[in-house]
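The chain that follows stands alone, in the form predicted together with the partner chain, written as structure tokens.
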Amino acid sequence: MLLEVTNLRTSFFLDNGELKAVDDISFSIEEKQTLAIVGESGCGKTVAAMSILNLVSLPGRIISGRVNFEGANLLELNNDKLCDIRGRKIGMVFQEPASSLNPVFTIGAQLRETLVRHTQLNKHEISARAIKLLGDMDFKEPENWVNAYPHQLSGGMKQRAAIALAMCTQPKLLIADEPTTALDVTVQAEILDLLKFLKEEHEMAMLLISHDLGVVAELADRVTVMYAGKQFENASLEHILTVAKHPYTQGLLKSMLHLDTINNDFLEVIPGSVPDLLDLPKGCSFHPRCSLKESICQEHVPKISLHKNNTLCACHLVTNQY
């Protein structure tokens, strides 16, 4: 097992009280998987990979849990030991190309500057990696784009110079934090094919979040879904996209987009909206939104239980039908 997470609470302590951002999350990732967190903006995704990396600044805290990366927990490790894990065995790719690179320096500059922190190279051999790096990621004559400051480059061109900062040392394991959104469609099939191409190169494994279930078909193995900082269901990919069991993510289904349903009048949606993590309802977070609700619904919080397949679900009327 590359990376373990276990029971990890991490809360934002607002002046209106303490809201539970990521609430009681667990997941692993395998060497070579794949894994996706899937869910509606504001439900915690972000938060939850943030965390993994300790990342997370004031008001947020991360409470209790256990984040194993090769056997070490994380959240326990000092400043020191955890700065040589970040970007070396655990790189980062953010969601807005255009604000995750420093606009007064060149993508070059960067690029060297993360390679000095964790290579011994020596001058020369940086600046060759840096080439050789954007090369890798698909860049026409980078030798001249290492000169290149971010606002020269296309939004595309930006993401694969943010991804070429997150690989410069191969890392065991890549977070993925909504590589596509900020992109528009064509260019984010190049950074979807660029992803697939980089973990097969390098045999990596991957956290990928997203909230479009195209792109997490596209690359995931398993997926994880998350409502309101809490798990809702984990199974393998096929799993989710086939015989899906809890009401939440057969609606996420539902309200994707298909080419067969174009030709109907109406897209299904799922009602409502997400609720606010600080005035969570009773029972289950998606209880008011939910068709199938019942009573028990509305007074319990469901537990998260194994059922057949290796899969995960939390639902009181998922249970016996399994």
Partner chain sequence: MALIPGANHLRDHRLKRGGGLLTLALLLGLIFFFKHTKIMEFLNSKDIGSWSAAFIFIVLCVVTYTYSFVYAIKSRSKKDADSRRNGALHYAYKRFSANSLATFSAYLIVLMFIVAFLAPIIAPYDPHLINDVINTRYLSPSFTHLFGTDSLGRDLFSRALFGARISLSIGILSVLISMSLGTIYGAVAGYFGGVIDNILMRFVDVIMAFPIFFLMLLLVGVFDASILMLILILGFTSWAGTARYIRGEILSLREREFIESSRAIGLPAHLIIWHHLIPNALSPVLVSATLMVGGMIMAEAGLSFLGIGLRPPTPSWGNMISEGQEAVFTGWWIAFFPGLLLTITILSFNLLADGLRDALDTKTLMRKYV
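Next, give the form predicted alone, keeping in mind that what was shown is the form predicted together with the partner chain.
The next block holds one chain only.
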């Protein structure tokens, strides 16, 4: 197993209480596999990714759990070893390219800095590698763009540059946090195609963070569904798309735009919104929005349990026949 996350808990300690952003989630990723974490904004997806890399800053704190990568618990490593793994074996594409691109340095300078830190290449090889990386990201005439600053790039080009930074050392695991957010439809498709190509070309694993099941369906092998910091469902992509059992997952699927819904007057949505993590409802955190809720849902928090076909689900209404 390449990555194994076990009982991970991350909280933010605020003046008005403890905000449980990631509340006891577990999943694993095999080599060359793509796992997607999906859910609405505010469900804890990005915090889960940042926790894996031990990048949570105050007032946040990882409370407990294990994050085993190639057998080593990343939460127990010192900063030097962590920095080596982050840049060399695990690449990260942040949700907003501006988060990973320094506006005062050229794209080439940022690529070269990463290559100097994590490779043994000489100066000439590093310069050539930086140009090749941009070419691999479909930059036309990459030797011209290597000296460009981030503000000179379009949104799609910034995202490609951010992916190039993450791919500098051909990592074994790429974490992509909402890689198509704020891009137009055409550019989104190009970025998805690029990620699929890179995954196959470099035979790497991927952790994809997304609120869009359409994006997930393009890339994922397996899917974890999060809601209000908790893990609600974990199954293969095929199971999620065809026989998802959790009412929240079913709601996400119904809210997807399909060809047969384009001519409808409205698109189905899940009523309400994600609850305040400082003031969660009693019982299942989804029950105020769930049309199938029963009395038990309003009183007791469901435990996630293993069902058929190596699927996990946390719902009082789902039986072991899943």
